[in-house]
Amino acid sequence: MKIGIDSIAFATSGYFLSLETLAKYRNVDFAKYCAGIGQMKMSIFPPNEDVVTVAVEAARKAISGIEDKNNVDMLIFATESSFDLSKSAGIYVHHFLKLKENCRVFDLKQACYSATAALRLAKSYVRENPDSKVLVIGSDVVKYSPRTSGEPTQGGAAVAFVVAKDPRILEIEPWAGIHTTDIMDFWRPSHLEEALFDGKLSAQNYLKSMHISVARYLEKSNIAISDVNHVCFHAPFCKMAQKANSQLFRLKSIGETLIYNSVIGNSCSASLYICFVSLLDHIKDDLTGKRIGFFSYGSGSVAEFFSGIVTKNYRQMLDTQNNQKMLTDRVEISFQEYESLGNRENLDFHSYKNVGEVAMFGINNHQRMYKVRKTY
């Protein structure tokens, strides 16, 4: 049975800040942002968008290229920014999409590499119930701390997909190579908001875990390096997934793969997934038979990399122009703002526009309070 993605999107925020605005306030010179990580601009969050809101604009989406939302089952939310450690994230998507009561919903945690451990479960899922369909949601806002060297790769966004039987964009092949290990490369621990991280360790971790899921990947399937086509790397920032590549595939370009990622900075669990639309919205040759390879990696550690066929039927479900339109119609915040919504005190609720149908407008008991600006 051929099983996996049947349909994909992604969304983020309304709301950007110019890494050559970030690099003049904090005085620093531009190129070492454009040149030396990659990086263009980065999604900014403004107080009515969360992991949530994001996540419902990227999910409605998904599921509108599917013919009866009442076949999905399940519905697994990867994130590692949840605002609560006991109810899921996915339960407000839940809601928001009016999906069926008889439908498992949950989160899933590990670092950036949680969007991949739900499409592995997923699979899984949909091998035994062939005519249920699985929600996938990666969906993550990326914060540091002012003037550390993570600040300029800050960012945020939400991919949703559709796991299914007759996919028809990506089919799945059946193996992987895997590698964990545990190390302290990035860590966010409960009480703060701010991610912690060892930028260093973290990039070496990422090679090396690459070179050996690439390995034990070539190990199981017999596959030739040269028989992989087109490669998505996990782009905390894009120098990254571009000294990947160096080193792994060298002559192959992944340019196409990075567009989105340059001008909304990290997405973590999105991130990956966001690589994968960009390459189909990009390249202009026909990706039909073509076998994609998949780095996934997830700080503290998890790596795995995988492959998939693209379908015949794939540019029927691409969304190319609302895409680039959600990306150019984002409004541009100044430093000032910038530092303004960073400090996340005496914030208005109503005075920014959101992506979606979907806003945050208060907090009350430690509740968050969304409402729906118009129904679907």
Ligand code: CAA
The other form holds:
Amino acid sequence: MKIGIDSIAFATSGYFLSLETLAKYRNVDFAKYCAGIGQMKMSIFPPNEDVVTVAVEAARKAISGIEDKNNVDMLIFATESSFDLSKSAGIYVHHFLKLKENCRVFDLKQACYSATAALRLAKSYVRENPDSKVLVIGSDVVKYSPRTSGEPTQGGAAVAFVVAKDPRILEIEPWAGIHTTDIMDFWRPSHLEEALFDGKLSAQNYLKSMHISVARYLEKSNIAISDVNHVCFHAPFCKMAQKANSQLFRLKSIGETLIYNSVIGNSCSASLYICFVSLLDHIKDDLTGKRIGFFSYGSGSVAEFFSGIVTKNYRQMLDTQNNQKMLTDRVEISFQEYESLGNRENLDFHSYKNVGEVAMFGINNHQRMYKVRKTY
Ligand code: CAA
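Could you output the structure for the form predicted together with the ligand, given that the previous block was the form predicted alone?
Let us now look at the entire complex, which starts with that chain.
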């Protein structure tokens, strides 16, 4: 049975900070950000937007592509930046999408890797339950402290995809190369909003893990690296993916995979799959029958390399113009506004627009309050 990605969509906040602005105020040469780390802009989340609100928007678009949402009987929410250590963020999404009650919902966490774990679980579940569809969401807001080297690599977004039999976009192949190692390269204790990291160690471990997991994938699959037509890499910043690609493929360009991430910034669990959407939306060649490799990396760390074959007629499932419009419609914020939004005491829920139908409007008794907006 063919199983894989049947529909896919993403969403990010309606605001961004230009890295040219950040460079100016941090007294850094902008060339370091645009050429050195490969980033132009980063999405900034106002108080009324969080991992749930953008996830609802991405998931709403992803399930609009399937015939009957009542076939969704599992929702897996992959995130490392949720706000509750007990209740699943996925339950809010389940509520706003009005999915049926007879549906399993849970969160998964392993840094930026967890959406890949969710994809593997979803695939096994569909093999056992061929008429089921599984909604996988990866949603993260990435924050580092001001003036750290990580500051220009912040960002955030949600991706949502439906895993089903006879998929209309990508059939996932059976093989995977995995590498897990205990390392402190990036972590976020539960009392902190901003992640802590050892930047150089994380970049080294990303590359080392890639080589090991790719070697394991090639050994298991008996596929030659030259049989992989395109590769999407987890992109904590675009230069990281380009460096990985130059060590793996050398001459093949991955430019099309990075167009969205270069203006969104790091979106952790969503990042790899936004690279995939970016490839589908921007490449001129017909990808039908082409093998796409995926390198997923979550600090801490777990890495996986796997592949899929693009299905016939995949172009009918794309929403390229709207994806591009969503990003060009974002509002640029000033440096002063960026600083004010970084202040935890800023609880201005009402002055900012939301990208989707659901907005957060307050916190009461430690509970997040969401409403469905009439206009947006
Ligand atoms: N013009 C052009 N290029 C310039 C430049 C200039 N004026 N100044 C510097 N550069 C180049 C440098 O030469 C360097 O390039 P190379 O890496 O090719 O040598 C690049 O810009 C970055 O410069 P530095 O190494 O000096 O930058 P830094 O110390 O400020 O740190 C960083 C950069 C490590 C990426 C930092 O942003 C960081 O730590 N980010 C957070 C951690 C991270 O994203 N790690 C990635 C792997 S972990 C992961 O994947 C999980 C996850 O999502 C976090």
